[in-house]
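Here's a solo chain for you in structure tokens, the form predicted on its own.
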Amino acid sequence: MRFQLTDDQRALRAGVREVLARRFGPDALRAAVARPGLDRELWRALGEAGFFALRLPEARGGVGLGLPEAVLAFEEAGRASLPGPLLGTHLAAGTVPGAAEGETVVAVVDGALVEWWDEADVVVGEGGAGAVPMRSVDPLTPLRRVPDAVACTADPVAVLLTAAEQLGTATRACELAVGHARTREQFGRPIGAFQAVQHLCADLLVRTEVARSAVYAASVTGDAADAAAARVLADEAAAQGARDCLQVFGGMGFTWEAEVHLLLKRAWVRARRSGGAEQSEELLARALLSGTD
């Protein structure tokens, strides 16, 4: 099965990654994790540009696009590390006022989870009333710890969105670690001249794009079961993609002025977003024992 996108496709993903380029590049991430905070300019750029309403009916004043076109949108943001409740002010244009505009930030109580909750106007779910500040490992995500959650079932389009948002820093990842392959020399070569080097670069490319085909195909049929698959497949790629990035680094990956360690802190908090990778491998596992996918 092949994935093209359409013209209109193509054009709304190169513009927002010319936004995210000009508003939030390396520079600007590296600012960001000096001065933790929510830019709230930022956040109204987004709205202006349709981010939150991509998905609201044009008859509510939204942009009237679906499922596939967030996803392409999330992956661009994934791409740039992008901080913020993206997920839950997105799921909430239409239903709170001003979330579709960038002009109210939402905070959703993920299980026992809750992203951004001090930056938050308005908080959405059950049970987070006693939620308490956790120490989070990515500096630019903090989190709250809510006591007693109850476990629930994930909203499929929010997994799916969270797996596109993984799908972004994969290629990131991947994007990062073939250029310093090709210009870092040890022992007067390009250290991709090595075959260690090269497997590692090869490896975080297959990953990536098995992710990308699986995220792009349950954007298109926006199934429970293919969105679960999609999560599995990019929280890998994120993950493993930003550890081998790591080793492609080496010591210097781990170092402040490079973005590399980000990438992996921000894969690890998703990978426990929208119940987490259990909860699509549970779901999975049943779709397929059912014999219905």
Contents of the next structure:
Amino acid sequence: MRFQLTDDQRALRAGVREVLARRFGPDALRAAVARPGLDRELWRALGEAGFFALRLPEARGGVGLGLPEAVLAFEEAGRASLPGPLLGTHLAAGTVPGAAEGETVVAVVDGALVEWWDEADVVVGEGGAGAVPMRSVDPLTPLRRVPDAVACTADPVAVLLTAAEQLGTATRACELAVGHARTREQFGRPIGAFQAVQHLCADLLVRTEVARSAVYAASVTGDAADAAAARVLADEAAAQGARDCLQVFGGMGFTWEAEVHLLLKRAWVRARRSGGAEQSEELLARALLSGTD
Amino acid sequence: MDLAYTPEEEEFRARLRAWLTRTLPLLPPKPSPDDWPARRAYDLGWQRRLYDAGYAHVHWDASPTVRLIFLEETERAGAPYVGANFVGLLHAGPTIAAEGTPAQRERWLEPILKGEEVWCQGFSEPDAGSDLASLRTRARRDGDVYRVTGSKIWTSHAEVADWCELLVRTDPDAPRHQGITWLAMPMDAPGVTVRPLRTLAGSAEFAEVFLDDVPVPVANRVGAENDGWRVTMVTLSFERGTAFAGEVVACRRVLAELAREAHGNGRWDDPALRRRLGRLEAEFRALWRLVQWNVGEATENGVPGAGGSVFKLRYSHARQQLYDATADVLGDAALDLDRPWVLERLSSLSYTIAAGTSQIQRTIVAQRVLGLPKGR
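Switching conditions: you have the form predicted on its own, so give me the form predicted in complex with its partner chain.
All chains and molecules follow, beginning with the one already shown.
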């Protein structure tokens, strides 16, 4: 049992991290908030880097990797708060022409919500046409609401990749909070020397690492209940992590300029995807009763 | 990333599983949880069976993965816990194995493995719990013995123990973490008084131990004089590694039983309760993966990493949440001490306190893992 990243997986993660740092670093994130909209050039760059075709077999022009690698890539996208219908386009690779290359932007009708309807070239799923625009809480995720939507069973892969993005947000929230706690001085010392702040940071890490082992394990087993467990914990790690990070930043954290609110709002949007935590918890409850492992 | 076991590991699992199937029906009935003399006999009998079948060494020299399989399979099969033998097998034994002289290893290790002698842990004191380094029990050198005076508390199984791994202060003028020495004290030595303490669950699990000029041979000192803190830390890090792996398996079984109970008594129809149980299932699945992750780290790096503190923090809280959920499933029956899970619910309250409180663990994570500055 080697439940550790392989050298190839570490290299892949480093590669995605490097591409995103270059093309969508913290400054680009701020700029995107000022001018929301999908960056088609970046989208194509992601396509060239193989982000969307990652799990598509090589015989069909894809990279031919698996769920563990996709999870690592989505985690990095989450860590960078990369905007756009990443999941919809990734899932459409191989079925919607141009999706794999990042030429076609694909949005998905997911229950009662559609992300990025206006910017998408293709919308997958029923009811999108009647979807009503809403003023999205997340400045970087435009949303439409589908009236009279019917709930459907979520795709475990969509659940897991959403969890991977949430894990990235949780990781980022922990990094930001710890970095701030080390450098920000109050009462003549770094605030990270105060136990109250240390314990907030410790909880940030614990939630993140618990979520990480669940997300990575689910990517290896591909099991629906494991994916549901991963999402429940990653949702918590991302949303509560962003809140705690905001608390560590104090008044600065409550401003529009700080990155923290973007993490929290994106975590909230993702938490509504694929049936939300409700569906995942119900699935786990059923698994518990049926004795499946 | 890979969750598969090697063919050798799978073979170990299959052999152990077959042995458990043959052996468990031969065990005598389990004694009452409060009857410690009976529990001592029962737990040591189980240890002897493990020894005879060649499994006694698993905690000491098997790979972390094999140890994990051992804990997983014994718990799944409903085998006894290490119980009264806990300190000897998982703490004093590994300490003596790592730091003891050949004569000390010869004297103490085999009886622990064979289930002949029980150890208890004389670390905590009334004024030195999680702040272990402030311990005050004095040991004064007098020829070839140390004369020990002071008191210990929260000493599990003290009244049925043969030996005590005792931390004493040998140099009161040295800085707190120095001047401490690790001794093996015979519990029948003159001057040792054991007073059982009743826990809030009503049981006498641990005790106060009073030491009045107790002679302990210098030959019983493990490690150098005044080097006891380092000797202790060697083994404490292992305690926080896979120590709770079997318990996670047990919690998963309890949770499944709880779901069936709720299904039977109609509480299952409440979506809020169902979702709460579903969330607990997510929690214990993840904790199991975290155990596997830590085992992977230990395999790669040779020692359990700081992941142990991360695990202990989360697990102790999750265990309390699990047993609190039993109260919502049981309803009024949760007030009946004769019902299953009620005593465990009370016992679970110790988990965020014992072996370093959650607050201490958070400080460890913040300073040692996240590298935040030391402060107040």
